[in-house]
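Next comes just one chain, in structure tokens: the form predicted alone.
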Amino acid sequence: MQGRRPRIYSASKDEIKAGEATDIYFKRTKKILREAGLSDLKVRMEIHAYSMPKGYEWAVFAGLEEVLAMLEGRKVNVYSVPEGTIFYKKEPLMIIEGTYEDFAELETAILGALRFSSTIATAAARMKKLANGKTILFFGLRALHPAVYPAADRAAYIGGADGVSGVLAEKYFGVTPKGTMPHALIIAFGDQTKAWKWFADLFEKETPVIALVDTFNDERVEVEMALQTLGDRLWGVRLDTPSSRRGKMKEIVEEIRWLLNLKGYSNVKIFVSGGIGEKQIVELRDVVDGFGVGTSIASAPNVDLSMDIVEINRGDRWIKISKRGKLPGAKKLYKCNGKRVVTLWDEEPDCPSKPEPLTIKYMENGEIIRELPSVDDIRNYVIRQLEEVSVEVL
């Protein structure tokens, strides 16, 4: 067959690092500055959020590692709060310092990476907080372009998800994917008991056997069938239809829990997935053992990070400047006696005890100078901070 062949529309790593994944106006800006003799203009650009999604008081800063990968080899210095830091409006999150021409065309990709990862990490953190210790699994890849699956799984895991489903998660950041079975498996057999048994026979040594129990019959009927088929091999059951056609999901779960206890299977876990959001987590957290959450994390309200010049170097002197609506001057973030304090670049807060700097230097002249934490370290950092914040259910 002749004609144009199909392709997957995804920017390569080389295109991103080279600044080709950008908006045309940054390319034109570079050319204008070069022609105007301003190629050596040094700036300090600050990344911050001057607004939060409706109902959000805080967000989780994620995506730092990818930004460092983009900037590596360019003659810039990078100062940032650690990845996983919970932040509030107008706090300085990152300062990029260097000749503007050296990184101007990366603004699009830098903000894209930070906003994407911070949005997903924040949504996952909110869910984790609301779940009160119950398991949160991220099943949201189908809501996204496949090119970003590893980044999405990483962000959700950083934010507090207890597991992710993407196969590439293990390859990219060492987290073994988790998941049960789709309805397609059961429909392919035409018999749920055969599908459950085949799953258990092949995979019970590497993953808990969790039966999907709402394909053809009433959930209670299918749970009884799963008990008869698998017996003690059954580790858990999953209900994937919260908007059930026969009643409220909480009442269905309570009925199934009663049945499992009555049959002597109080150890069998109950998981719920499909259309789970913050309200559903609050409603069901006392009666289920865990949640599979997809679109509510993958397509959460965007954390609106922006990147602005706040200082320009003229004649070896830093001039504080910004567009209207933004605060001029590069800034740093500290913790001072448990409170967060923002200062200008060359200042320190007046604290009774030594202030703890949250703005840390990660890159000097294009070289990474600080060891980067593992995803587990970042995730644990987020979870510790979640003890200090609250969530208003959206």
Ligand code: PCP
Second form
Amino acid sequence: MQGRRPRIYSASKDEIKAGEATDIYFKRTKKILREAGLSDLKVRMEIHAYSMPKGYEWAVFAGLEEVLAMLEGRKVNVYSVPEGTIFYKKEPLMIIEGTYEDFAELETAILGALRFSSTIATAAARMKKLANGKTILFFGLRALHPAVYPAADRAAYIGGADGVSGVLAEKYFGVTPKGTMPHALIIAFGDQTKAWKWFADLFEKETPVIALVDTFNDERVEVEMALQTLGDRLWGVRLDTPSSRRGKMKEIVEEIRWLLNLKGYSNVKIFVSGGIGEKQIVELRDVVDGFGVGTSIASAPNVDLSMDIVEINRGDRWIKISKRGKLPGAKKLYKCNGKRVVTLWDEEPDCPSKPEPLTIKYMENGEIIRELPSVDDIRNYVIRQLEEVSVEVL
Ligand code: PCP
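For the form predicted in complex with this ligand instead of the form predicted alone, what are the coordinates?
First the chain shown before, then all remaining chains and molecules of the complex.
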């Protein structure tokens, strides 16, 4: 075939790091500042959320590691709250200090990475909290462009998802993916019992056998078939009941639970997936063992972080400045006697006990100066904080 070859439209890591994945007005701004003799202007830029998505009181800060990767080698200092910190409106989350010329064009990608990961991590955290200890698996990659799969799975995991489905999760951040069978496998055999048996024969040593029980027949019929086919080899069942057949999902699950118990299989777990959101989690959490959640985490309400100049350096003095609607001056976040306190950059909170600084220096002159936590450390930090917050169901 002659003509244009098809391509995959994703920015490369090199393009992102080089500041090519940006809005054109940053390039134009840099040129103007250079021409006007302002290329050595030093600034402090602050990242914060001045509003939260409707119904959200808090959000999870995620994506810091990617921002550090973008800024590494540029002559900037970076101060930030740790990745995984639960934050509230108007709290300072990150300060980038340096010559504006050195990082101006990265604003788009920095915000993009932080907003993407914080949005997914927050949705996962809310669902983890609402699930009351039941399992949340993230199955939402199919709602996203493949270029962002590792970042999406990482963010969902950090937020509290107990597992993610993406194969690249293992390679990028060392988490073994979870998942058993799509409807395609069952349709390929034209017989669910053959598909389940083949799955168990090939994979039961490496993963729990969870049979998908909604393809051709009623769930109750298919669960009985699964028990007959696999007996004690059956670890769990998944109900991905089509929305057109769903009706009273809780009653369907209760009936399946009753049947399993009656037959002596009270150990067999029940998972539900397909169209699961916060409401469904609350409705079903007492009768299921876990949820497969896709779109409602992958396309959750966006956490609107922004990045503003809050100080400029003139004649070796830092001058507090901002656009209207934003508070001038770089700020720090502390915890003081369990309460959150925001101070100006050079101030310490008036705290009866020693304040705990949440704004921490991560980068000096383009070099990372702190050990970065593992995804499990970040996830555990989120889960600890979830004990202290509440979620109003959307
Ligand atoms: C499940 C469901 C959705 C996936 C999970 C995410 O997939 O049908 O497509 O759900 P959500 O976005 O509605 O939350 P499978 O049952 O594995 O899909 P398939 O039909 O491809 O077998």
